[in-house]
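So this first bit is one chain, no partners, the form predicted on its own, shown in structure tokens.
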Amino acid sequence: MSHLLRKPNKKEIEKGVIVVHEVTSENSPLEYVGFKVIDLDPNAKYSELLGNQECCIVALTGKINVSVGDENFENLGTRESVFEKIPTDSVYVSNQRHFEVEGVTKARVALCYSPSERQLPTKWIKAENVGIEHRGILNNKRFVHNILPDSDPSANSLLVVEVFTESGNWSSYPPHKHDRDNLPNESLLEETYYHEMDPPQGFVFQRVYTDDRSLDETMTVENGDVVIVPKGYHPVGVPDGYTSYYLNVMAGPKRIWKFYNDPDHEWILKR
């Protein structure tokens, strides 16, 4: 199996708290991005003290309570399935802070991490304030929820976005990359993709490759998988009959999303 493809590996760390994914700098080639998926039973609690990291807590499905220090955010979460295609609630937590997430219902939560040293205010990113965007034409259409975009100064390095791609379409396409600190033309951002499919027995294809093909892997990605993108182009293709969802986490030395298209395929934008 590809070293960039992670299958769910569920571990119950305490009663009602299951870690589904855990991507860190210790177990992956990533330096700037960390990522966890946690499943919570009702009343089960997960807590963490952040060091020099910031975290965006995303209520993927179900309802949760989040407490950060003496701030409490209750009944967060708007959907039973990501494929309801409505924005959800998230909470931004800065470095050196303690947070706790409690399941109100059965819930799945994404924890998105990146390095941070300048402490910022805790922020409830309300579902109703999440920007919605339609991108692309023809078979290159996708629907985006901008949870923590680079236009929002609430974080030091984290960028978080949800993307829905319909049956028979492509996304992160034409193939683009962001692996050089070469602004204003391109920024250096690592990335993770957390994937779900509807119906759940579906799959998508994701290729991660560099110009010199020193990295060139094409993966069959199934429901609940994570793909790690340390560098290179990273398009996603969705087979007929299925809808794709993914949650992207990006971070790097500068909090700017500036991508570079593969010149071989950029012509499709001119159609």
Ligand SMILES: O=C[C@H](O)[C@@H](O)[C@H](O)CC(=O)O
Second form
Amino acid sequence: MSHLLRKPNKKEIEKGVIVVHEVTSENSPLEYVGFKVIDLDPNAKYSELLGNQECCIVALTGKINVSVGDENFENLGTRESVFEKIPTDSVYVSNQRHFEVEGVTKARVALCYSPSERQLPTKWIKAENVGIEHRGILNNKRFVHNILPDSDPSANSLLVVEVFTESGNWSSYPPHKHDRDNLPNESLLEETYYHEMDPPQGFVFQRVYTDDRSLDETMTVENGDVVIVPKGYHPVGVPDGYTSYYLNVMAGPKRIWKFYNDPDHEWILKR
Ligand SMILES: O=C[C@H](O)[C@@H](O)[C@H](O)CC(=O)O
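Switching from the form predicted on its own: structure of the form predicted in complex with the named molecule?
Let's see the whole complex now, leading with the same chain.
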């Protein structure tokens, strides 16, 4: 199995709190991006004191209460399944802050981390304020919920989006990369993908590769898997009959999303 592919690895860290994924700089090639998925039973609580990291708490499914210091945000979350295809609530938490997430219902929560030195205000990113963006034509159509895009100045380095790709379409396509700190042409952003499939027995193909093919991994990605993208192009293909969801976390030295298309495939955009 590719070293970039992570299958769910459930660990109950206390009653009703299950860590499904944990990607850190210690257990991955990533230096900027960290990522966790946790499942919470009703009334179960997960808490954390952030060091020099910021975190975007995404209510993937179910409802949660979030408290950050003396600020409380209750009944966050808008959907029982990501495939309701509606935006959800998130909370931005800055460095050196303590947060707690409590399950109101059974809930799945994504914790998206990146470096943060300048403490910023805690922010409830309300579902109704999440921008929706339709991209692509022909079999390259997908739509995006911009949870924490680079146009939102609320974070120091963190970028968070979720992407829906329908049956028989491709996304993160034509293949693009953002692995060089070379603005204005390209920015350096590491990335993680948290994937879900509908129906759940489905899979997608994701390739992660570099120009010199020193990295060239093609993965069969299943429901609940995480793919780590330290560098390189990273297209996703969705088989007929299935719908793909993925949550992207990106971060690097500059909080700008400027990607570079693979020249061999850029013609796709000119059809
Ligand atoms: O770099 C960002 C990720 O590849 C996805 O968020 C991608 O941009 C989604 C898409 O537009 O296909």
